[in-house]
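Only one chain comes next, encoded as structure tokens, the form predicted alone.
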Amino acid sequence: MENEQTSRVASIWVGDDGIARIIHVPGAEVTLEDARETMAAYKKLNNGKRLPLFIDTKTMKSLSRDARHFYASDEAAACASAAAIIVGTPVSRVLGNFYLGLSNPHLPTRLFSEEGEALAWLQGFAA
């Protein structure tokens, strides 16, 4: 795929729709390094735009807290307009949990389990 950017635990690329997506891979435990990995890989595709994330986190092993509150900074927030985070697995829907009530992150954050309404519900926030 044209304009695709990897971390060690993602793929990151935007779709036309003007939303970046970040796929973790399988069996993911990110760390705070994988977490500053993949920020940067989505610096390189989003020409300074805030752009809203589409977040698939189903097949997600572990988020450590140091990448919770990375992810829930001022720094994150002013990288992007809004994250969707799709969860599919009682572990992945346990870390969206742990990381909207206990990280407060500082952007609009929602938890889905369709992406057709997580795509949907960031277009709001598209450019």
Second form
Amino acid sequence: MENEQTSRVASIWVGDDGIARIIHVPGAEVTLEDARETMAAYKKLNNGKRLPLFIDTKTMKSLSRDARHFYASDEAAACASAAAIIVGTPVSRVLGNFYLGLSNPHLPTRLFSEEGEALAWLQGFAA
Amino acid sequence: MSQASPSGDDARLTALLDVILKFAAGDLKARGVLSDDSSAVDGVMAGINILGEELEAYAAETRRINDALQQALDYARTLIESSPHGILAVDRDLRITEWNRAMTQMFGLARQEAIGCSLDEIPFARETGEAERVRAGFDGASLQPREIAYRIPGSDKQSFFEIVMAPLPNHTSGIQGAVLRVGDITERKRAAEQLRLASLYARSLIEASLDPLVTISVDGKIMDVNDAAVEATGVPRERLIGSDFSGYFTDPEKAHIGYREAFTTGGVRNFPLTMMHASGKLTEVLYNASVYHTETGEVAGVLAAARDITERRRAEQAEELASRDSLTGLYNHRTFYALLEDETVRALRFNRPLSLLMLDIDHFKAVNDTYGHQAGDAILNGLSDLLMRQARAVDRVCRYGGEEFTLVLPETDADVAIPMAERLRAEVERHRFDIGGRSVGITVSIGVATYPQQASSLEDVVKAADLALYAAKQGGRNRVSRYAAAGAGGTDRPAHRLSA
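Moving on from the form predicted alone, kindly provide the form predicted in complex with the partner chain as a structure.
Okay, now the whole complex, with that chain kicking things off.
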């Protein structure tokens, strides 16, 4: 697909709804390097626009501290208008909550367990 | 995802407990291993791991901050200790929180003894009122630097200190205390006092001078004057200072020439000027000036003195009057001897000849008797003029007395003196004197003597010339007689025999 990119831990694509999807592979253990690669892949698709992000972490196994802080940084926030984090397993839920609580991301961010709710919320940030 | 077995749950719970216990024991690196079963235990373990990461990062950051803080403190401590000034800090309760080495050196109180004490307990701060001042500063009083005098216990001399106080702000923009910088300025004060005394001394010298003294700037403005200058100009000091110095002389341009000469050559000596008093009175002065320099060697101005030479001029005039014959204006009898003495000394020293002509008007009594004494005086004046015209610039023409005249001829031997005398005689004989419209002629007799060839002393040469004159008279008048030649006529005796 022309508007799909992949990194070592995720596949990234932009839907017709203008929402970018980041779908992590099962068992992903995301390091800072992985996070940078994923962000770089996303930047190839967004044409410089701040798109709402749909981030599926349901099957993520771990997210390193450096990666958490990178995703919460100004640099990452500057690329997106909002982030909906999809959690499923207890581990992903814990990761998501710590991300929100400790890292204090600089863009509107919410955790969702239902994909439909997440997409509906993100529609509010789509151009 | 597989479901964990009861025995597997136990193992993971045990592992979870193990990680928690390690945390409790302070092992911030303890981490649990997650399984892939999506169990709640895995979630807890993930949370524990994240907490571990954050705690470890927090601890590392805290260590880094503490290290940086310690480094800053060490740096500040080094600065404080290396300061030549005493530095002390107090909190709002005036408790001393800082006391550097310089403070210890100045006041003999060790740092460990001072820290924690109240500023009120430090004799220096208590006795000088500094503690009270700091307290007032906390209450909003203005904190200006101040100098204090204090005798350090055990010292027999008073010391001087400069104290500068600055408030110590806290992180809420309030004041948590104050820092005091204490500088020992005793040496500076003593140097300033010495400078003051030196300045007073110099001022006294300047004021003691009877000569007007002024300092003049590079652009010719008066910068300072003494009382004598005020008196000499009749202008108040405050008006003199800043005014152009040349305005107090009758010839300002000439004054400027002397002033510029001082700059050109470094000084000017005895430059004659005339000062003008505000009343119009003029005073002749000799202007003496030297340039003076700044510490860096640049010319700062001119120190000038104007010496009143009125009295000297009067004395010179009186001396001149006393040395002259009142009728003819020629050197008189007394001056003749003084001049002759000078010339004989010079002649002896340089082994050079000196001749003396002694001249007498022939039958002058008859002139007086025939034409009157006024006519006689006119003859004397006329003859004086004639002699002055005939004499060389180096010759000295004197009225010896009555109708007798002398001519001192330096550097002149008999071979030159005799023709000179003869020329004089002939010129007098040829000359006609105008006496009240009548033309009168006279003749003169002249005796010539030469020193040291014919006389060994001043008296001898005069006597020799006198004898030669006598011989000329005896020989029939209107003639020149040389001393040696006079012997042939009965008076030809050597001068040394005359002096015996």
